[in-house]
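A single chain comes next, written as structure tokens; it is the form predicted on its own.
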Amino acid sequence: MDATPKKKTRLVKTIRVDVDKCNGCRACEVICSSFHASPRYSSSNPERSRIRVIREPLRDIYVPVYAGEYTAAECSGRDKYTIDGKAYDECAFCRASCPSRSLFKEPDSGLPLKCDMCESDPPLDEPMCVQWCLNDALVYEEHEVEVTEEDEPQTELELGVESLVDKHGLQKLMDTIARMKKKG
């Protein structure tokens, strides 16, 4: 029997960011947090937004960054970027939710946030942040890539459980689930 992983294609959705067009209005943050509110559009809390605008208003520089994958470990790189004479830490432009910063974490639970491209039923043509960007700084793109089964991304549930295990430990999580199961 062949142990070679099966290859298939997967649709990859991305948002291309044109920083030259961003004026820092933050409409993307507002609509993202409203879209992901429960119930939908009932509130707006930019801390729950899956996109953030990194800004340097005195130099008129705005960089939209949307949430990527969760990583349990801090990165080893600490590169610096200079834009118009101002130094930025590489963390400022990183899309990951990681233990060393609070960006892209749900403010109440601390669970990582990840851009889901506003997946909903019925599906949207493009994410809400792209629809609401009046300057076309955000552009939705789709393309197919060939992947193996092991390359498939984690589900939201797997991501949340992994984050809870990293934060509290597997045994504490299992004890809590067992306790909850007894109650229900």
Second form
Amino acid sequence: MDATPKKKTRLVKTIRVDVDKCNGCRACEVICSSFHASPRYSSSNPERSRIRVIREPLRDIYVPVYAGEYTAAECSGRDKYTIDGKAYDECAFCRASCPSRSLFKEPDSGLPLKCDMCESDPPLDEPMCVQWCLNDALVYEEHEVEVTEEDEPQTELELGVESLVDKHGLQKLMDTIARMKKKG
Amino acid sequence: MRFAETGFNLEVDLSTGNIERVETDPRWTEQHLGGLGTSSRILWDRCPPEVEPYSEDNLLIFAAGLLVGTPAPGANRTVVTTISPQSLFTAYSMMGGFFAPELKHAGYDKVILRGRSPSLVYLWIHNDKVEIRDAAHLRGKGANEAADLIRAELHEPKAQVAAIGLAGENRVRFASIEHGRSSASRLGIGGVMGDKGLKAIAVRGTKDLNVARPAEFMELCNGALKYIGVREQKPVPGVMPILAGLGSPQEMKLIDEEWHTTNFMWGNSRTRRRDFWTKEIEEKWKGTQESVRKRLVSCYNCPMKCGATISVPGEATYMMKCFSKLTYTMAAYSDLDFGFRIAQRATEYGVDAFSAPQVMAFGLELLEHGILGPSDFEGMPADNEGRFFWLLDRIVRREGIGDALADGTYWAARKFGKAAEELAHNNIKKHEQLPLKLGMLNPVYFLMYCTGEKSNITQIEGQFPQAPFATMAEREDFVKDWVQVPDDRFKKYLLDWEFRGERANPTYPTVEMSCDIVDWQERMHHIDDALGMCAGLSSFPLKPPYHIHNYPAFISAATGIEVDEAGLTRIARRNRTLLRALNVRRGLTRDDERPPDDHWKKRFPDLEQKLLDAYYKFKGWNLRGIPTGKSLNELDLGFVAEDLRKRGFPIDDDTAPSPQPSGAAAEAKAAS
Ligand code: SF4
Ligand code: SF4
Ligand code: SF4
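Please show me the structure of the same protein in the form predicted in complex with the partner chain, now that we have looked at it in the form predicted on its own.
Below is the whole assembly, all chains and molecules, this chain first.
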């Protein structure tokens, strides 16, 4: 077998966020949650959204943040930014679904949420949050990059399982699955 | 499963501290939708006419409309309903922002408050966990300030808070309920909240809200959103800038205030300053507005930006929208900088930005006319702006002269006698109106001013242009894509409407056409208020995304309740009639249905009476403005008929003669 990983290209999708254009309407949260409901659009709940707008109107703080990687442990150092004289809260710009906060977790199960760029079949022209942001605070861009096969993105299921492993330990999780299988 | 609504109300008795989660009757949704519709039904059942506004028996209902929390853009209204301490009729006041969707996601369509707490408290709703918490430490705090303190002590930065300020605590009869960029201001509902000993409601919700037919509903929502985008690129030509687009009047965005400042009245709705708006003023106001305005902000799930964050140097930041930008400025004959400054304090105190400035200007007139003496105003600074700040402080604390003024122009004037009553000239049903005095009677506006149950013109006007277009070409252009009209005859009304001659105000639109137009506009407002849709995307602006032809599909897809245009019209009529019946039961008479005597210079008493006669008849009411037994039965409001009958209202006599109009002053003026 060929030991060198195969080269191939992958479409990198980015959403450019312009915080100055955000009016804090949370339409992005609404539509993201609705798009990911199953069946699709059957319910809405911003708490399940994979984009969250950090809003503090009276301090004029509006930061739409996308759910990024899940992390099992919180980081040891913290970022604190001051921009244009506005001091942002700790972790304000962080995308991680992390144990130190409730952001980017399913409200009932606590499972981590991650933006999947509205993956769907057939693919959308633009992610839903971008389509619903009429203020152009969110702008969709894509370009191609060369990647190695190992870089394949994690699936949602893998992500969920990983967080459960972190929470309960692999053994306990396997036992539980075995038990459920027997019952089923 | 319930769709679009949660199917639960929260019942809170502030006297006993009892809290219950109560399942609602789905048939009520079919009959009234939700929001104002079902809240009116609750008031009808539980608030008999003897109930005093400031009493344990009065209800204060926070309702999230039926579509609130669904992805329908702009469906975010909280409708607050109670008995008004000012008009003594039903008050309903709405606020945008983020409160109602959060309430829906917490699992409730309404919070129904009754009783009176022995000490100041606030209500904390966190999904299924609901508690009444001590608010002693929040007494006297500003509404925004209190909201921040509550979020901090709950460690819930995402909690949405509706709070009162000092004005509400002291039962000012025009106190508001504040919620960030929005407020429910009109008719003194903040005073009722204060009377109940409730400083605030904080809510946080993380539950799902379902819709019945997801794909269909989403297609409609996408369509509405798309339309908004297109419509925003196409302002209506030939009307004032603030009437050209969607949303609430875009006064935070626009600098051009020629229309308001030269058409609306200054002082206690006294002086028109036709030459006010000059290049210099425009430059100066532009500087002021741009320096204090930090950002244009919207409500939940809406692409418009009707509000703004305002930071005046030296004052805490606050948010503002709409015409409140000018009400203080114009009442004090001052400038925009003063307006932004005093509005900051007024927002924290929580007062209605329509009423409060007029009340203060009225107070100063009492002094100028010698009805009150300098001793009543002891300590008042000499400078104009300082006097307004001073009066505001007295009013919200009910100190000295502020105690009487805190009751609003109507009630204060009653204390000071006939001469004072003449100065309180801008009321309908005891409630301060927009400061507007015009020349020629407009029959459509006459009817809306008279009969609107909220006594607030912006809550009934909207879809039909306020004035004719000058040329036929403009009219034809306007009606070309006017899909929102319920029927093509409305296009004809507009095409034929002229500035002068036979087909001009006051006799055109004709009496019948006027009834028809008012009925349409009012129908749309009633639908919005039941759905929790922002009027700024529906009943208020010209050519909005939501209208009578697409609403049935939205409602059906969201709720699973099949409804068509005729059915929806019937629901709106039912809700409108129920609200009328509520007020009739509380003593509303034809004689109350009068615009201020000086609203138009040219008045036509005979025509006005004809208009009222025809409108009442059109609505299925008798000549006293009371719904007839027959029309109540037709609307499945038999229980209302029965109650009114028992109380001796002449509902089965639709020939009851038109009572003599006692608008004698109006007649005298018109005659002179
Ligand atoms: S939809 Fe756009 S404007 Fe609205 S909150 Fe999201 S990013 Fe901000
Ligand atoms: S791109 Fe799609 S998944 Fe990601 S935040 Fe936006 S709507 Fe949600
Ligand atoms: S149109 Fe304006 S007032 Fe209405 S919901 Fe949108 S932002 Fe709020």
